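This document opens with one chain alone, in structure tokens, the form predicted alone.
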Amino acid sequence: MFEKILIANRGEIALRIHRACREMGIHTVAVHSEADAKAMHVRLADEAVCIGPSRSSDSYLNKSAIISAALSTGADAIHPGFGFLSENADFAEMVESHGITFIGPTAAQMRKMGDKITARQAAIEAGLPVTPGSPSLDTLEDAKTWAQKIGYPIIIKAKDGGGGKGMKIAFSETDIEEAYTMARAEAKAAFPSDVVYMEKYLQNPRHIEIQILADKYGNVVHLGERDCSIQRNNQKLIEESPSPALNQSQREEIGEIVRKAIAKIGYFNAGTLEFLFEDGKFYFLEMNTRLQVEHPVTEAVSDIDIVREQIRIASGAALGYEQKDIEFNGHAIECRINAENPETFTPCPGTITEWHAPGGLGVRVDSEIYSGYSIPPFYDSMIAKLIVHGKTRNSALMRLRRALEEFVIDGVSTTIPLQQEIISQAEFIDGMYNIHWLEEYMRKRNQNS
């Protein structure tokens, strides 16, 4: 087992990884920007190294600075968390070339499954269901030709995309030029490549993802599904497990399909396969070759510490259990608490003047916020995750309602009022929502106000 792990991330996920390490008897190294010098994970880690100025490009995305910090502190391994360099194959390669273990898949696996176009082909070869789609689109004429083959509506996506960026919909031939041009422009501005491709656009799907763990010896398990359909601007706001949209037969079927596909692909460590689900059918969307923000809901229903398993797998340990040993218990729901205006979703950095996190049975809060903490304006606006667990979905909902009422965050605006509103709506209570529900609900509400 590793003696010292460098955590190449910030915020609640850096603290989450630190806690897993300490429970395993592993020392930690926190890296941080100048803006994060007083962050909680920096204060709690065994060692801390400042790796640059506040902007991500000068610190958390600075590969050389992170590797230098690992070498100077004698770290055995680097855990990248999520975001930043977590799916950067070049970084994983650099880490391994310096004799340090990267806690995640290999660079080759990351390139294969992290690239949306090659992942789509690998998914087809592994037997996963996919939507009709295209290869990379080099010209507008390519886009027009493929749109005719696939049939409108279509969605154009950035190959390296994420967070809803570089995605544009065309409902007819009159929309295709604008969609193609804007998708490439967004991709060029936000990602390493402006390469785009096309898929059939499903109009009312759910967003369902399957969590997997796989070791280096071919053992693979799935940890059930998460429903991530409550979204705004293609970014998740509330997630739950299991999905209220699936019956037991459907979840067992897709879980087994995914488990077999991952074994065939030869992938190891933690990963998530995302699907769109419509009219009883699943369509592979993409694979995240890293830890997911919403992993705690899976931990709650499976009682498996996914971060701990990531570390064990990277050290060369076998899983030690099979699919038949995984038992799912109850229902879990997660709210991403963002420092944002709950109507416009504009980020609201500032100083936390008062902070009180909810507690009690079945309530978990992942955050490194404290009273007096100043939220930097340079990073993602998520400041906490509230996770509740109950024996049934209804008991989890009641617990979530109570926990949101208890949550006190003063000094900045947050998404809590909107999340309280969402979970009181009949459609959400009944589980009758899709990926467009939130935006449609807010549009109708604002029209009537």
Contents of the next structure:
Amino acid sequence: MFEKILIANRGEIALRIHRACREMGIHTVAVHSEADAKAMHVRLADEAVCIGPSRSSDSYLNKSAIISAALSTGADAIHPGFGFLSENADFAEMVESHGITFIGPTAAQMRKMGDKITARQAAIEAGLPVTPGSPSLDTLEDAKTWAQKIGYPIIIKAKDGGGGKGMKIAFSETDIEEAYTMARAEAKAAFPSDVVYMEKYLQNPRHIEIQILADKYGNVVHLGERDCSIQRNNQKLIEESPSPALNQSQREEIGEIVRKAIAKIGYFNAGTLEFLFEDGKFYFLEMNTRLQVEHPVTEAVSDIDIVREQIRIASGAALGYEQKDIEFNGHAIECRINAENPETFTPCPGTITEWHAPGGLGVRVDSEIYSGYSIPPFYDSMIAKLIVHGKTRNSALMRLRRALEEFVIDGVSTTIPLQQEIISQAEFIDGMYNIHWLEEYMRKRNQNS
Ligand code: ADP
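With the form predicted alone in hand, show me what the form predicted together with ligand ADP looks like.
Okay, now the whole complex, with that chain kicking things off.
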């Protein structure tokens, strides 16, 4: 087992990884930007290294600064968390070439599954259902031809896309030129490549994803699904497991398909396969070759510490259990609490004047925040994750309502009022929502006010 792990991230996820390391008796090294010198992950880690100025490109994305920090502190592994360098195959390769273990899949697995076009191809070969789609689209003419073939509406996506960026919908031939040009321009600005492709646009799907764990010896398990259909701007706001939309046989069927596909692909460590689910059918969207923000809902229902498993797998340990050994219990729901205006979703960084997190049975709060903490304006606006677990969906919902009521965050606006509103709507209570529900709900309610 590793003796010292460098955590190449910040915020709540850096803390989350630190906690897993601590419980495994592993020393931790925090890295931080100048803006994060007082952050909780820095305070709690055994050692801390400043890796550069506040902008991410100068610090959390600075590969050589992070590797130097690992070498100078004698870390034997690096956990990348999510975002930043977590899906950067060049970084994984650099880490390994310095004799340090990258906690995640290999660079080659990441390249194959991190690129949406090659991942679609691998998914098809491994027997996963996908939406009808195109190869890369080099010209507008290509886009028009493929749109005809697939049938409108279509969605144009960046091959390296993420965070809901670089996706444009065309409902008919009139929209295609704009969608194609805009998607390429957005991709060029946000991602390493401006290569785009096209998929059939599903009108009313749910977003359902399957968490997997796989070791280096071909053992694969799935940890059930997460329903992440409550979204705005294609970004998740509330997640739950199990999904209220699936019955037991659909759940077991997709879990088994995914397990077999992962074994065939030969992928290891933790990963998530995202699907759209419409009219009883699944369509593979993409694979995330890393830990996900919403992993705690799965931890709550499976009682498996996913970060601990990532570390064990990277160290060469075998899973040591099979699918039949995994039991799912109860229902879990997560709210991503962002320091944002809950109506416009504009980030509002600032100083937290008062902070009181909820507690009690079945309540987990993952956050780096403390009273007096100043949220720097340079990074993501998520400041906390609230996860509740109950025996049934209804008890989880009651608990979530109670926990949101208890939360005190003063000094900045947060998404909490919106989340309180969402969970009291009949459609949410009945589990009858799809990926468009939140935006439609807000539009209607603003029209009526
Ligand atoms: P990203 O990597 O940017 O998160 P994804 O491919 O995972 O992009 O898609 C994010 C979200 O965009 C999905 O959860 C869904 O809401 C929407 N979306 C993506 N592809 C489609 C599609 N083919 N049809 C309908 N909605 C889609």
